[in-house]
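Okay, so here's just one chain, in structure tokens, the form predicted alone.
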Amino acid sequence: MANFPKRIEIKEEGPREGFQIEKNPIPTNRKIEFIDALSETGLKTIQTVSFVNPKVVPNMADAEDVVAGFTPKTGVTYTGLYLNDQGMARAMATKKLTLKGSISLCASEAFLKRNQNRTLEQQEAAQHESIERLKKNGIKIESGGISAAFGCNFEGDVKLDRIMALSKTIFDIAEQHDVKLKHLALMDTMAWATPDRIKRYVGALQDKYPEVEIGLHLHDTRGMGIANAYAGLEMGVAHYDSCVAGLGGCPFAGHAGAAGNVCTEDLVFMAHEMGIETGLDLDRLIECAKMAEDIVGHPLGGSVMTGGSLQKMRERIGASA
């Protein structure tokens, strides 16, 4: 039986994880429009750059002016992804982001040294290091996550076994640093996943570790992502990462169609249709779609931006009646 939640919870990740694949040049002043008017949309928490290496992720190259230019709008959180201590201390410079910390692992090696240049062992003995830093910076961590959850383009299909012997990890960790963790995201860094495993890996969780919230990071590369949201919601998980216009992908990911993480405005429609709140507004979201559409210059792969709300619709038919 679907045990749909009232109300869910969309982190914006398209200003970063969607410029950062992008191989023309991104314009810092369009990056900062594009910040601002998502702003204005009800989201609550936005990931706008990553502070890592220019020569890797050229288009992140400008995250400091970006960061300075955009307009905070009160209510609204905003991020940025780093992955060692020089990304940690570029971000805290700005002063302006709101910094938080994760215990991060990933289920699969391969993955792994291409993403971060690390063994297993390795992302293990630095989420203990990273622990340390970030309690003596007073920046809280509430949050474990799981890359690669559902299966990798380097080793395969990750077993739920898998992820459960992962998950007890990052809570063993939480546990040995006196850290309390109340969310758990599942990763679907190269869109493994489909319905049934979102439910049952979800499910597994669940069952272990009821007092944690589930997230999901989902992406849409072979058409699965409103699919496996679907199968979340049915679940009960109220927290997803998504993008604008369905931007996004890892530069990692070696899939020459890896782009396109779940679309953000398609699954505001979704759970609007279905009775579940988001705080969200649909048309600007869609408005900012077509602006992220304008901005990287190619189509992007989102859905209701074309097809347009159905509430518009009633609306026009209500009018003509």
Contents of the next structure:
Protein chains: 2
Amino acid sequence: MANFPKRIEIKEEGPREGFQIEKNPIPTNRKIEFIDALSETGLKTIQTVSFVNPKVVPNMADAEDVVAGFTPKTGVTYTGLYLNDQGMARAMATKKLTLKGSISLCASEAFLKRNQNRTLEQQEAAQHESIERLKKNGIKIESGGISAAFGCNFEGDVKLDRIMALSKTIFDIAEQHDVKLKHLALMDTMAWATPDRIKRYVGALQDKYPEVEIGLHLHDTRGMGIANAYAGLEMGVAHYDSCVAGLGGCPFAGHAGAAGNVCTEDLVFMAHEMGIETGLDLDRLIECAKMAEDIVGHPLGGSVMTGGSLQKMRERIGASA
Amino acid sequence: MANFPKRIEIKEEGPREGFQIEKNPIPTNRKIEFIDALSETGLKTIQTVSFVNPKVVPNMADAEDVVAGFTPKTGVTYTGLYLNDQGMARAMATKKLTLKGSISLCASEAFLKRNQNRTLEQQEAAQHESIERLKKNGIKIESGGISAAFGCNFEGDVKLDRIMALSKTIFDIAEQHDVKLKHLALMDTMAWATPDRIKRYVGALQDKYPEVEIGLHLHDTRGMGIANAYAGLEMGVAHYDSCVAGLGGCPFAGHAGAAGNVCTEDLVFMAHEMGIETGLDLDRLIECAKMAEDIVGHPLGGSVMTGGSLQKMRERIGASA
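Structure of the form predicted together with a further copy of the same chain (previous: the form predicted alone):
To see the whole picture, the full complex is given below, headed by that same chain.
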């Protein structure tokens, strides 16, 4: 029936997604403390900061200081988000982050306008330029990504046809530049996905590109995050972005209730209970989630951080799984 | 692939599950106001109160006054929970509730001891007595139920074998009393279920009892509520208990983070987005969820009440579904 993966890879985006949306300034040292704690959980990839306009995202103005401050752990890849040349230059200048290139398109022009002040045509053109620049700088390009992949708060639902057309464009661009993409991520930037749609869109992409690994970036604005991740697991999806404690949201979504990425420790809990490996220490993730709540100073959306893991409970009562 | 039902029936348990767990007293008039608002959402069944020991559950001490106070709406069935004879007598005395009998067993003796101060053997014996009493009082018995069906905070995981044995006992008891059960509910009382297990247990019961409709009563303590409901939908399960705003929990679970039933409006949102009918007005449910938060005086776990429905957003931006 379901085609569960044996193991999933989780990319933690809490430090970037979580802190960029906070209105109150988060002290640099606490961001560093959080990244250092995440480094001890078994995570292989942590997105630490974004290099964006500090006037638009004030809580990322200290991106360079945060990167300078954390203690890298062997085996962990630290990344940073950038949306343009200037951001890429800043990220490279830190000499501490692993830069990864991607070919990224957005399924909604209205959102793209707000987020990056570009048209779809301009975004497509920018990919060609960006690839050449990434190559010149020796940065690997292995991923494609489609943001607003299921719907947009300014344009409405995104149909499967559109996703198939955009993914074709992404692979065409890659081919023109002799780039081989291993991954394609569907980003539910504004939380329009439901699990049935996740399965339909992922399935169509898997059929068309069987050699490509699909990834999911999910938001929990309407409570569908974990159900959407489960739908991904049923389709064999092994790559997920998530945020400890359900930190995050999108400052460009134009929507007060937009906060909340799918929660790392809830996803890890589900995976472990289903016998799917993550390589992560759930108890340490829960500690990080509590630290995140302390740092932002308000309750966050994670559930297992409050409800507790079942493994802990089994140990307490002396029951086996 | 999935065997989604065309329509689901939701039994709202917010007024009972939600208010019974609150430490601060909830004024009777606000409970009544809440039930009256729920009556306008299209819900066909609303569980209004429980008739339990007021020393153990102080917020249900006014059960009779709450029932006396609400305005019944034609087409809505109002129910009350009782766990013993005394409770049943109180429920009957209101002359305003629809009493429904069920044959109920618990998968965990330790939980049963705490919850009802009975052994499993005593509970089974009590079912025989209760059926005769229900019959004498003209109360229909159409449902069976298994609580702690996936695991227990005091005993650990509940294996499928145990559920199959308990369901056999339930149907045997029914047969001995010439009772035909139409429904069998699995209650994840302490939130041990994950979606894969939901599918496995439900599937096994459907195979063995194809003529019986399975129902799910889900808690969201570990963030699995909606994913578990989705798993139910994939198995064709058409009967769900839920609570507006994710109200609720279990006062006997011995666990501070135990609050939170699966959230009615989040479930309805998912169903509608998937093209599954509920007969419910999502906007009115969201209004009830906000009212519930106001009544309990602290944030509740629902997501769509904050994130907003997509249908509303489509209307605002003039997009079609």
